[in-house]
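As a starting point, one isolated chain is supplied in structure tokens, in the form predicted alone.
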Amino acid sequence: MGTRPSLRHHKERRGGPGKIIRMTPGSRRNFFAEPERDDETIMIGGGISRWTMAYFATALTWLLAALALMVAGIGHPATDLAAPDTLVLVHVVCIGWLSLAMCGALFQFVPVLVAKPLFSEGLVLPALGLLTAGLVALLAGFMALGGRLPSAPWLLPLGAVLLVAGFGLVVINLGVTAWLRPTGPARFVLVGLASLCATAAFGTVFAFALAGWAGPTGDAVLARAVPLHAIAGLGGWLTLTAMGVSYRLLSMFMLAPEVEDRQSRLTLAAGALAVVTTVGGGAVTIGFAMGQNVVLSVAAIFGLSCAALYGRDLAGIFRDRKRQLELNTRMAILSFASLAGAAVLGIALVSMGTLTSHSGAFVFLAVFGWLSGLVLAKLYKIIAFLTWLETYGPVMGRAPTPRVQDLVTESRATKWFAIYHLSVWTGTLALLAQEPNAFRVTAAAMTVGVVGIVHEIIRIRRLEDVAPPLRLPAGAAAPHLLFAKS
């Protein structure tokens, strides 16, 4: 980084001519400030969510558990898509990894999106506890269903009820917060939360049906609504929410103008129509015992339109940026490439009539290439950003402090992200070639990449890459690993 600037230079860099920044002792939790450019300072209303790091840590633990399952050959492609082992793997990934990571990010950034405080900080930790307990009970129920544990039909309904309670707290907390000012990216979050409710409703019916407690109606829903459940979860809850948050994060971290409201509304409308068509139209077909091909085809058209419009919006953000691309943004580009690749792959499989036999490859690329790749890239930046704010915000302007980028070593972290993405793409090819052993090798390589990324994140949180003279100036305190200081 060259010679360290003096205290005077740090002050001038943050404020610039005529841009003096003053922070009172209690102002750290009232705005975000990212001092990374000589001529720019970012201030965004919001506070530090105390338990966001705990959500991220729990989510990353579940991601490593999912990778271990794939390396061990548990779940697809070693077993059928509907097998209990595959259900274990799917829910570890979708609830344990992606949903918990998304919830942690939303608790931090929904207040930023609407410039309002979170409805209730007190609901955040109980939600994490309920979601964790519910997922453990649900997984145990699947394992009992597959004969890996003694028969216990009550575990599945118990897990569903706990998950509904946990996600209910999430929806209430985030929904009320976003509804205070439902503009721009916050609208994506609201639609995502509505999709989460639909996903949880289908999942609850499935859990009771698998336990034999739902009667003929529940059995009919279980037999035909699995695609609706998956699309509402992956397409509505996870994808639309990720899109909404990415608008703000990309603009913020690249100093780019916000996407025009008219453009983002059109993108959201296409995505929302895809989810509504799937859930509403699919429910009608179940009620009248009709085929779902037409409904799913229309939903797919809306979904592809949403992806194309999102790509247009991203192109505008990258074109108008004022900051050079950092590692998190470069790796996000790879996840966007995986999203485009998943769309192309889906079209190709449908045109060849092989979507059913190769659906695992399509879902794998969408989940691990697009969603997981984007989440990992943004976690790397978000954790550095929040760690800087928590540690150095209170002393900014009173002592020399590092930049956010001084908390990371991108040259070292780049290889772990590269290993991860290359492994995902290779794993997709292995699934298309129906080579389960080759897939397990790629899953092992993905694990290496994720372990490396997690190690980099821990180093960030422990300030290990900050030069000793600036690591802990007078008045600054090292952050806790799993939660923010009050």
Second form
Amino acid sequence: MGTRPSLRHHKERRGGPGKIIRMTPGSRRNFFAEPERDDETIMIGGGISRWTMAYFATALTWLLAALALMVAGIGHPATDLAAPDTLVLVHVVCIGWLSLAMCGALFQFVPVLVAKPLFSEGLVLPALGLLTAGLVALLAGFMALGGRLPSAPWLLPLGAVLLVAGFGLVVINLGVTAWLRPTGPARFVLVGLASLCATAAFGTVFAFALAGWAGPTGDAVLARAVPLHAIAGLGGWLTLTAMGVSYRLLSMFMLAPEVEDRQSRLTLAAGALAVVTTVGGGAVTIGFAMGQNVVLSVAAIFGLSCAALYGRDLAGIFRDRKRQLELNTRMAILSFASLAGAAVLGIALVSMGTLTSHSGAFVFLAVFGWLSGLVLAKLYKIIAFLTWLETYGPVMGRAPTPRVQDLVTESRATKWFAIYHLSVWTGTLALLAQEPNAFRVTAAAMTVGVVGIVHEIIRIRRLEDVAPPLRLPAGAAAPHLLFAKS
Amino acid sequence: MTDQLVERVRDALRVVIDPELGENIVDLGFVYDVAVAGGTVRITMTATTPGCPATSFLKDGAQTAASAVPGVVSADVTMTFEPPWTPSLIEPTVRASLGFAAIN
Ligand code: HEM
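Coords for the form predicted in complex with protoporphyrin IX containing FE (HEM), given the form predicted alone:
Now the full complex is given, and it begins with the chain already shown.
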């Protein structure tokens, strides 16, 4: 399993005129694993995930689609939060953009987190196909619900089944990989994957209920469990996973010591309790037809504690760092500020009793400021790093190679990130002020920022910023835009 | 003769860089040991992150670079994470240029 096709040619490489490089016997059997100790085997180096870039490209395409909807004024705030148009927008963002980007990153990073190879490379691309098909069907179903397409009640269940199949492949693949050696950050991923299962389960019941196929129980769940589905998805799956991955990425790129497992475990416990309270407690309230306020308040306290503990952990990483901050880290700080801002906004809205009327602004700040901001900053870095590995890794030792830093031009990229974050913050204010037209202007400004970032990413893939003498040393092949060549 | 070969191998290893830090593995202190017996070179080295794809390429790159040195018949590279690498192993001049001196 350890020998990736992309690296196979390393096995019998010639070292110079007439010389065969001798490999240790173990490395012949399994290139990536230390041979002797089989149970505790950790992988020395990992492979490059072949389809991660395809996930990223699909995700960015959906992000641009979501921005286009917002600029056009389709969905909230022009319509109600529960309106079909809003559901289209929400799932384009939550599944198309954030979930796909997260999955693509996890296929590359879970093996690094646990120092074990991915359970199955072969399941990665089928999952992308199923998720894309499922999302399209789900969106078409929402559009039919809103009268934008002819009525077709089967579309939502079809979408749900395809999405469950796609997420199922992702959960099995990543879950088995992380389960083998669940160290600190990998535990966050496991809890995130469990939350994803809960999210998809609720979503499926909703889809069948909207088609009229789920009976009175399904209708009761649809009537009351939408907040549970949203919290499990945004809070459990996306937020906890992003936190886990960020611990490792930040300490790796700043050369800071890892956050101790003991410390991050408390953060995770608070987050996991928030999800369990929401999903478990919420299900009980639905089963017994009780009010949900108590359960959601308890969950909110756990959620806030998790955010605060995460802030403490991050402060530790930044304090002990050994390197100056790169662009991707400085931009990640802006998304941490949005997470803190969302927490403060949430508390303020609850204490003023206006959370219901302003929940759109709250969710917008969490989704675009915190989650999307962090994902964009990390994509910029991860893509540069993976592009370096693909292009220059194989020729290392034979020819001088550029640095990862030589693939990016941070001074140019900074302004796109700045435009993006400023527009998100202005957009939050526009939502709070209930100014839909101002919101569309800020969405247009966000689009400018995202298009700029996408343009920078394409330049990275095309090695356009690498100075010519180092750009393509003999033996190096230019990377493909959408996948890692073998 | 042996010492010279060790020096030549160490020199050759400078073509291998850590892509993140942008400096070569010798100056970064990744190379823990270079031992020569006859024409066989044994290199013991480390990297910053086990499980990272860059780590395989560093190992491979070191092997390739060492094998190309005249007088080397075969090269063996062993990766170890004991003792773990720390920035204090970086050559002082390089450390300053990486911006390590400014913080911590
Ligand atoms: C199997 C996958 C999924 C299916 C079938 C699904 C289905 C649905 C359905 C049918 C609704 C509308 C309920 C209603 O009529 O009010 C809904 C709402 C929602 N979903 Fe999903 N969903 C899925 C995955 C996700 C994921 C992964 C996320 C987030 C990460 C998410 C976030 C939301 C949110 C925030 C809402 C509330 C939207 C609003 O009220 O405006 N969903 N989902």
